[in-house]
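Next up is one chain by itself, shown in C-alpha cells, the form predicted on its own.
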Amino acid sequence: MLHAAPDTAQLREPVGTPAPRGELSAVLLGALSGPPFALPADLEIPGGDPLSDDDLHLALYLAYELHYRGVPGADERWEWDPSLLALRARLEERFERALVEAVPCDDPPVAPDEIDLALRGVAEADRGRSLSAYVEREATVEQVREFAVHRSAYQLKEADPHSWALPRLSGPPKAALVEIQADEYGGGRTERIHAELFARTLDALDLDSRYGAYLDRVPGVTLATVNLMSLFGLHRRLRGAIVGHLALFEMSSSVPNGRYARGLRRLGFGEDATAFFDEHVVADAVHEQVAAVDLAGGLVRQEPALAGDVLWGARVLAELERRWGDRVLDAWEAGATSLRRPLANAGA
C-alpha cells in the first residue's frame, strides 16, 4: 500500500535537550527529566548581566517553553508546578528590573490619537549600525546562515507570544489583533504560516529546520529578545507592553525584510530562501497601519493609561534588538563567529 509523504509541518517538532549553561540551568534541566517536586526556594540566580546571561535567559527559556512546544524530554507537569513557576518568578524580576533600568519608563502622557504618531517616533529612531543593511551588502553566506541560525529561535514560533495577548483585549484592538494573526497564521493554509516559510528559508540555507535544533548554538542575548515576548504575552498587566512590542515590530519590519531578501539574492539563493522575507516586506506594510492605529491606538482610547506602557514596550523592543544587532556585527567584524559555537558541516 502507498502511503502519503509526510506532512513537513508534522516533522517539526522540538529536538533535543540543551546542555546546561551554568548551575541554574543545570539544576532546572535536571529537575524537568523527572516529576515534579519542591524546587529549593532559594536556586540562586545567576548575577551575570540580566539583559544577556546565558544562564538565567536559557533557564528563563525552558520556563516559558512549558507552555508553548514543551521541553524535550521533560515531564509536562512541571508546566504549571508551583515551585518553578516561583523560580520563573524570580527570573522575570531580575530581568525586568534590568529593563527598566535600560529603558526608563518616563514617557510623557501621550493621547490616544497620537499613540500612532508616537511609536512612529520610535520606528525612526537612529539606532546606529544596520545589520539588515550589512546582510543585503556584506555577509558571507556563513554568516547569512548564522543570522537566519539567531532568528530561528523566534520565527518557527512565529506570532505565539502575542498571541497571548488575545485573551487579555476586547472590542476593537482585539478584532485589530486577530486581523494580523490570521495572517502570520497563513489565512489557514498550512504552507503560508509564517514559522513554515522560514523552515522553509532554512531548509534552503542547508540548516535544520526542526523547532529548537539551534537551541545550544544561540547566545543569551538572542535569547532575552524571545523572552521578551514570553515576558509581556504572560502578564495580563504587562498587555500594553506587548500591543506595543507588536505595534513596533509590525511598523519597523519591511524595509529590513527587503534588505535580506536581496542579501540572499546576492548570494544566489532563490524562492524557497526568500519567501519569509519577501512576504513580510508585503504583508507588515498592511500591518503597520492596523498595528499602530487599530490595535494601540484601540487600546489607549479604551485604556488611556496604558499608552506609556505601550511605548515602553516599543522601546524596549528596540533596545533589545540594538544589543543583539551589535553583538552580532562586532563578531562578523573581528572575523568570528557570533554564535555560541560555529556552524561546521552542513546542517550543523
Given for the second form:
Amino acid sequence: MLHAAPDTAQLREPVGTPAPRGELSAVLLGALSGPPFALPADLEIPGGDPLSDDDLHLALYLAYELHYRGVPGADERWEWDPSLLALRARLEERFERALVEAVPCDDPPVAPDEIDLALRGVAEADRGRSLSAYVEREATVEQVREFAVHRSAYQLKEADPHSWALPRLSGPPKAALVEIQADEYGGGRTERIHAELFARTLDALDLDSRYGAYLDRVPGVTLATVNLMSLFGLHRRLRGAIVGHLALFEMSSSVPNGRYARGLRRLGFGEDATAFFDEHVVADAVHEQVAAVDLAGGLVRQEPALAGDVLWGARVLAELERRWGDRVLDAWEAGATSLRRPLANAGA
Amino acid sequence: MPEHAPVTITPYRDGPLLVRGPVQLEDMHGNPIPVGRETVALCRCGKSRIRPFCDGTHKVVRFRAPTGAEDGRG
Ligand code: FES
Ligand SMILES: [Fe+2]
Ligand SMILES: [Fe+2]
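Form predicted on its own already given; the form predicted in complex with the partner chain follows:
And the full complex, kicking off with our chain again.
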C-alpha cells in the first residue's frame, strides 16, 4: 500500500465505516446512517469485560466520535439526540463502575503542594511490563507498525479530549492547561500540531494516516484507553480525573518516547518517523512539570476536595495502559498480531 | 507574553528549570541553540541525553533538589 503524502491544508475527514463487533454496535451503526429516531431504551449492554469488550467500546467510541470529527456516513444530528445520549450514559455507567471496581477511589487527603509528589508515587508504583523498552530493543518493523496503529486511535486527535476541560477551569490551572495545550497544538503552526506529527509517523511507516483508517483493526482494550479520556473530559464532575489523567500521561511520556524514537532508529527509520517521538521527549519534559505542579496542584488549591479524583484519574490511566500493554506484549510474545486483524505487509 | 513581563526561571522540585519568556539560548561561542517553544525545560540533574534540555531522565536517576534556594548548610 502506498499512500500519497497528506496535504496539511486539506480537511482530514474521517474515513471508513466501521464494521459492527456485536449486536449493540450493529444497531448503532445501522441507526447512525439515517436521520435520528428514538433508539429503544432497553438495548442490551454487552456483558463482556467492561474495560475491554469490543462491542461496548466500539459503541461508546462512536457515540463520542460524534462530538469530535464525526462518524463517516452518519447523520450529524445524532450528536445531540436524546436517545443516543441516553444509550451513551448507560454505556458510561457500566464502564465507570468497572473502573471504580478495578481502581478504588480511596486516597487519603493530599495537600495542593504535595500533589506532584503523590502523582509521582502513582507513576513509580506502576509495575507494568515496559512496552517502550521492548520497542527500543527488540520490536520488529511489523510490531512497530502495529504499535502505531493502536496509538492512531488517540494520536490523530491528540490533546482534544483534555481540551474539554478548558472551559471547566479558571485561573492558574486554566493557564497551566493552556500552556500545555498550546504546545500540543503546535504553538499555532499546523505542521507542528502533535496529531500532524503523528500522521507523518504513520506515513513514514507506510501506514494510512487518514483519521479512522484503522478503527476496525483496533481492539476494545485500546478503544477503552481513548474512551476513558472522553468520559473524563466530557463530564464536568470528573474534571479532577481528567486533570490527573493528563498529569500522569505527561509524567510518563518523555522517557518512553525517547525509547520509541531509538527503536525506530534501530530499525532504520528516519526523521519523518521519529519527529513525533523526539518532539515528545522535549515537550513532555516541560509538560510533566506544568501538569503535575501548576495544573493538578493549581486545581487542588482551588478545590481541595478534588485531590482524590486527581489521583484516581491518574491511577485509572496507569491501570488501562497496563492492560493494553499486556495485551500487546502477550500477543507479540506468542508470535501473533496484537490487532484484531493483521496489517498488510509494508510496501505490499 | 507582553514585552514588559519579566522572563521567569523556575526550579521545579526534583526536576528541571522551566524558563518562560522570550529568551535566546546560546552556546559559549555565541551560536544560537534553537528552542522552538514558549516554555523550555533546562536540565539541572546533568543526566539528560539532550542537554541543555531536560529529557525526563531526572526521574530515572532519582534526582533530588528543592524548588527554592538552598542555603548550603544542609
Ligand atoms: S533535569 Fe530532567 S533530565 Fe536532568
Ligand atoms: Fe503531545
Ligand atoms: Fe504533552
